[in-house]
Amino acid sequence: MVESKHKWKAWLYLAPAIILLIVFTVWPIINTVRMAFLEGYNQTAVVGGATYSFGIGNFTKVLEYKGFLTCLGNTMLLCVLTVPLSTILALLIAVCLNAIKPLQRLLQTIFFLPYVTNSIAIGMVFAAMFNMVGTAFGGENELIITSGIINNIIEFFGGVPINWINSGSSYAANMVVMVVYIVWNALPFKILILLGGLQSINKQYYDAAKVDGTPGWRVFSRITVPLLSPMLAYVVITGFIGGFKEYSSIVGIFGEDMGPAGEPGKLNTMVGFIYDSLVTQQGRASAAALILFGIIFVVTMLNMYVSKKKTHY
């Protein structure tokens, strides 16, 4: 009886958060599903009194769009390349940080800085680093061309500068730049999660292994990785979810054209496709968003199914 008297207070305290959740999360999801099934839905035309019938035409248009497979392929490739690589690197760095006692806090802060830095700003810095041709300086008869720091390093060791992101660059070179940037940008969060997991492992396991004279690689594979498997499963799942939503990193490096100069849309992703469609075809954008949700849901369920067999609590 006493508990029931105080339930209204709990609902009162929760009310602001619930209202915001309904307005900015629940309703947009419901509205997205509604628009996806309205044939050729256009919000501007609705204001003028246009009506639309229910159907799956928007989904058909998305699948028939010539750039859809390009967007889906770019998104899938970025996920497949970046998630395993960033997870392995984060694990190795976390293990090294956990073993270092002097300056450990300082190093953790340095590794975490990219996570709190604007992704567009970071992308612009990477674009300058991988640039093939920089700004021209000098007078009328003098011309000095500067390259990005990456090509300067290549030239310093006697190599030939590579066209990474400029006009005429190859798809492979573009992907290398994107993978380097996305992996670098994803490391801080994964390192933080894995380092927290490492510090929570009971030291008795390592002490017992030391007494038995167990080699370091075997300690890593038989103790560290199994006991860290819940955190590894978490960073892999969230990594795939974040990878499928990749957009801002490409904008930061290549701009709104989503590709090198003269090749717009070359590196466009599913989220980029959705943003492009939002301007005039909200129905098609909503259908693409639901397709992306379905892909992420399936991949997440597969990851969770596999992690259940490999995770040790």
Contents of the next structure:
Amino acid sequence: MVESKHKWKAWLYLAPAIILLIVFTVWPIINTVRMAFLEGYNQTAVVGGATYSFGIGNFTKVLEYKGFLTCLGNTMLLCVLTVPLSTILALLIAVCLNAIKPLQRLLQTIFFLPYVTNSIAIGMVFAAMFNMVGTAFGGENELIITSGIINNIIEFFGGVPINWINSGSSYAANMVVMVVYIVWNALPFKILILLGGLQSINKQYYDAAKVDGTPGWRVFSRITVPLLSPMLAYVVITGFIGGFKEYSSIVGIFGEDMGPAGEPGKLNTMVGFIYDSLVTQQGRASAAALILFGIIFVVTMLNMYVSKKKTHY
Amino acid sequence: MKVELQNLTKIFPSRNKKSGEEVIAVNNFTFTIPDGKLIGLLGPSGCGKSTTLYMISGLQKPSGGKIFFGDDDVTELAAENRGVGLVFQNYALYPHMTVKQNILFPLQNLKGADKLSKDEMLDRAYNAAKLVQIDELMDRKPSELSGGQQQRVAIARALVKMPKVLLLDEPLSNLDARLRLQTREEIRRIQKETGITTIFVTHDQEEAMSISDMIVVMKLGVVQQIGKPQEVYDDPTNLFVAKFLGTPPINVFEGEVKGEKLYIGDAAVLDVAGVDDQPVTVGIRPEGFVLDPDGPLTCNLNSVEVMGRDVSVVSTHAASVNPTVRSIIDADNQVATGATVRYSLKPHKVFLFSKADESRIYFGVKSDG
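Please give the other form, namely the form predicted together with its partner chain, since only the form predicted on its own has been shown so far.
Next comes the full complex, this chain leading.
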């Protein structure tokens, strides 16, 4: 073989990537593990000469911390709500898109737009849409009351405006907004993958089904979904991984307080918790990051196990 | 079930809108397929044979003409309501289902009065599987089967709902040579056992000739000839049909008729009664040559290929359209190994075609012994 002769050349070509990976990925991971197991580790104190003993105190502290359980609960709930919902919606949209000939390209582009738009910007638009009352605007005495478009629509149909995200809003209302936003944001990628999958299914299966007089729903459930199952599995697995890392969407709507005015942290997530701890409590942040990693790992394994049984490759 | 095609036409609109040229895939096809027969649609690729098949299946809508199953006009009927069984070229077996599930699938679609109980479905699936001899593979996935086995599953799936008409699109093209031979006999056997009117499409003339009750030869959407395989072979209506049927292919010469004699080059090779003087294209079947030291047709000998049962003599002739002239003669004959070989011709293996439109020119054979 040629490779044995010029092994050093191969390493040379790989070197830039390997060096960057070591510096920015491998070492930080190792360092995270190290910091997680140093009791009450604090970076600034290290500079001052502090030393830390080895132990699992960071983990127990994280688990005992009440805010952490809120974050974990919020994250789990968002995952469980958004992943199935966005997957089913994406599947329906992809199937519909695949079924039409005219405007397919245009609609495909429109559905893909959220993917290339900044999620913070989208979050701010959503925040405006779900607004309850306006803000003080302009000069001292000028108070312009604006209702968000969603409440305008509700009022138009004779409903009572709902306090979605403002001060005093309910947890359920907050969650509805988050789920709508995250699902909408997650759709384009999923539609893209599923549409690609649909277009690669051999048309003859559908011809064969047609000749055999198969009703539409049966074609969908017995042919389309099974043949699309590898893509569905991929979309669900990456959806859960993304869902557990949910953070910027909440910042986009509620700001860095991670909750409606007056209730900071109400909608905080795992990643949010890690961020908050990062400034003064790197040990705790590292421990939380490892816990998050563990959860994602287990859930992904579970997903893979289920999909292996249900997926036809 | 008798299948009747009346002026069946399929026109595909042009892809290039500016030129506006339409493609006539099938042009005015009229033919009645008798009940319980095996029909081969034969032609080179692009001749419209598959389009015809798909129009009969209902997957494609004809641009004109009518299709009857028995006395029922099914032209406007959707594929699912026609009751046809269709076997696709690459079988289109559902890859995620086992053989059993694949065969059961059409039965599970039956509605209303036709609805079957689970046991009845299994019964019929196993009967269909037995017919094509795959009843031992019922729990395998298609990917675990050989090409020939997949083919059988596809046929079983098409047969299980007891179709009025069975359609096969290039059923043998994905099989290797040996399997092809075996499978075509198998298709013949299954068709005979079930008595279902069967139409299959092929570009392989040998395949079509060997198992069909009747063959339809098509070219560029136009039917050239319909008939029993042997009749079409022995009596082609035009040069295309003559060239398309037969292996090795027919030998084609430039010739001329003068005074009711056929000349190839300078030699008068055959008496052709009743033909006006004109230049003609001459087709001579390989088996139409007889070795004859005094024969009128002299060719330059290239090589002699011994094939056991018979001998193939490869030679050249200045007037031949093909690069070589290939004749097949009985192995008992000794082929002289000289520079030339001389033949006389069997008149019924010689066909004359008009130079103008390649149509057949019939001639009378003198019956002088």
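Superpose the two forms; the largest set of C-alphas matching within 1.5 Å is the rigid core. Numbering follows the first chain given and starts at 1. Computed from a predicted model, the values in this text were never measured in an experiment.
- The rigid-core alignment places the CA of Y13 2 Å or more apart between these two forms.
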